[in-house]
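Heads up, the chain below is alone and in the form predicted on its own; it's given as structure tokens.
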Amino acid sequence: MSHIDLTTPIELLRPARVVFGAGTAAESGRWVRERGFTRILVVADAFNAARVDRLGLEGDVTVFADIKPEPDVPNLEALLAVAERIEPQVVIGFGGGSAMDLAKLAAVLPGSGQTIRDVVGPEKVAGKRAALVQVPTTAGTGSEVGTRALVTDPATMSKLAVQSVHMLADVAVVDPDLTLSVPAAVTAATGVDALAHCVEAYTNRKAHPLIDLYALEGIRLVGRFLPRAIADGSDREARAGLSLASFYGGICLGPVIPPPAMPSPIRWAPATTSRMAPPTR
């Protein structure tokens, strides 16, 4: 094991409020009501759009239900057009990483005078325009606690990567029950995604003791619960374990991977853009 200097600076970001546990999805609506927000934009795929009632929302709720599995610039622009029209007070990402990534951009770009290409790279976003709530429905990306968003540019077939502290959620609501309907194959793929995030954080050249605990526990959780969730999708404890592993992966990966500087070729998966180093300890 290599020596890690405990004096090395590192910054750990997470939402100011995190709600975790089975059946907590409706905490999203409670948080929105507490703040008096009535104009709400939910960003979701078609499947999750059909169960927005799980969020317990009241008021003027607009659901953008056209999120693609790999969102591109036209997909984002369609969402931003809706956001410009309704001027939401709060944006809710309800789905996997794609929905949550686009929700981040919908919370900061409308009304800012900035386009997606203006903000590619680290910390170019002018500021937050709407409150942001993230509610994951898969257990893999950890995007609910992250500050990055990826969108494909169809003209160049590259990933446009944006990073900004303004895209950090105000609240993340992680309800493992929302993942009960995820098929076995997708459960396996997203579980491996969470595992990769934790392994990369622990073996990265910029690995740090502050995040090692999250990374190692995330690895342990995937090893314990992924086989169970694949074998029995209704295993609520296994689903909760994977949701927690994904959450930990989102926390620990961000501080150790370099900020995006330029578009990445689409053949590079998000989990490998950090130039993962061989294990050194």
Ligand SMILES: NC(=O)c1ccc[n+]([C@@H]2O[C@H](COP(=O)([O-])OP(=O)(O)OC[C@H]3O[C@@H](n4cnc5c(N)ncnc54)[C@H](O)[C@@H]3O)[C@@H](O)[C@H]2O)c1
Second form
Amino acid sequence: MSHIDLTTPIELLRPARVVFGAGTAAESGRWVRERGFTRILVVADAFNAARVDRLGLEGDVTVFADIKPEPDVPNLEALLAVAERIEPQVVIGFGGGSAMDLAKLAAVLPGSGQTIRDVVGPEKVAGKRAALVQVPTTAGTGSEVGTRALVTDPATMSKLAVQSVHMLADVAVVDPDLTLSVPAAVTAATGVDALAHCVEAYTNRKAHPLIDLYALEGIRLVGRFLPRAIADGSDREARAGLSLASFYGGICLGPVIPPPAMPSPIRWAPATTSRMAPPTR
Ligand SMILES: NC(=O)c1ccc[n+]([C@@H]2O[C@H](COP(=O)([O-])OP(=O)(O)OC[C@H]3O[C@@H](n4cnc5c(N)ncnc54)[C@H](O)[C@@H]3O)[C@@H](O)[C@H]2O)c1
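Since the one above is the form predicted on its own, can you give the form predicted together with the named molecule too?
Zooming out: every chain and molecule, the one shown earlier first.
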């Protein structure tokens, strides 16, 4: 295994625009208006679909309100059928990782001639077909900053993983107030998800100094704020701390690709080997 140190090349991708802070949700609508987009597809679970007004959207807004937790291929296909019909100029993921992951696929697959099976794996997606805005409502997956989507294959119950730079959001709007309604058990589970992303990134043998900063700070934030958010779901500072930890966890999870010019570059991915303990993903 190659040794990773400060001299090792690495490339970090992030959404071009990131808005963070309590009460910022409607910035997504403002960005959509600025771009002049009027055909809008919101991808949400039932809970978030019922409060889509928080995004401040105007125009021809279609809400796909049926994203299931750990979405499967039929759930994705129902969404893609809607997207093919309305041909959105912009797709907005509004929910947890389940909604955001499927929003990514709805921004690249409809009209492309590619199916989900064609794009499983790294960088198989042909291109981006609609702008993409991500608005997380849980604090866990960090999907808003990432290039991956996970969809359950009902035949095998394993997850199909798609990774593509074309699925990177144009804008991520992280409004921690949107997470105030997350029940304690989901707060705990999603907080541990963010922690796991950070711990994996830091303990991985391929850990890179560029990422260590995010990993360590994400771990610190979860340690400080997860007990508070579980004890009192209305603690806005704790919710904001976890939203930030989740965002950092998303950076840790790997919108990081080797520079194209590298002859045998490092490929950043969640740990398959660890310098401390085997990961248990
Ligand atoms: N893309 C990535 O890098 C990445 C990383 C980790 C996990 N994932 C995927 O993300 C999915 C899990 O995402 P998740 O953990 O965010 O859960 P989720 O999106 O499935 O949501 C969990 C539940 O919480 C509800 N919910 C969401 N926001 C809420 C809110 N603000 N208030 C009340 N209820 C709310 C949802 O309706 C749902 O029932 C899985 O499919 C997993 O494979 C993706």
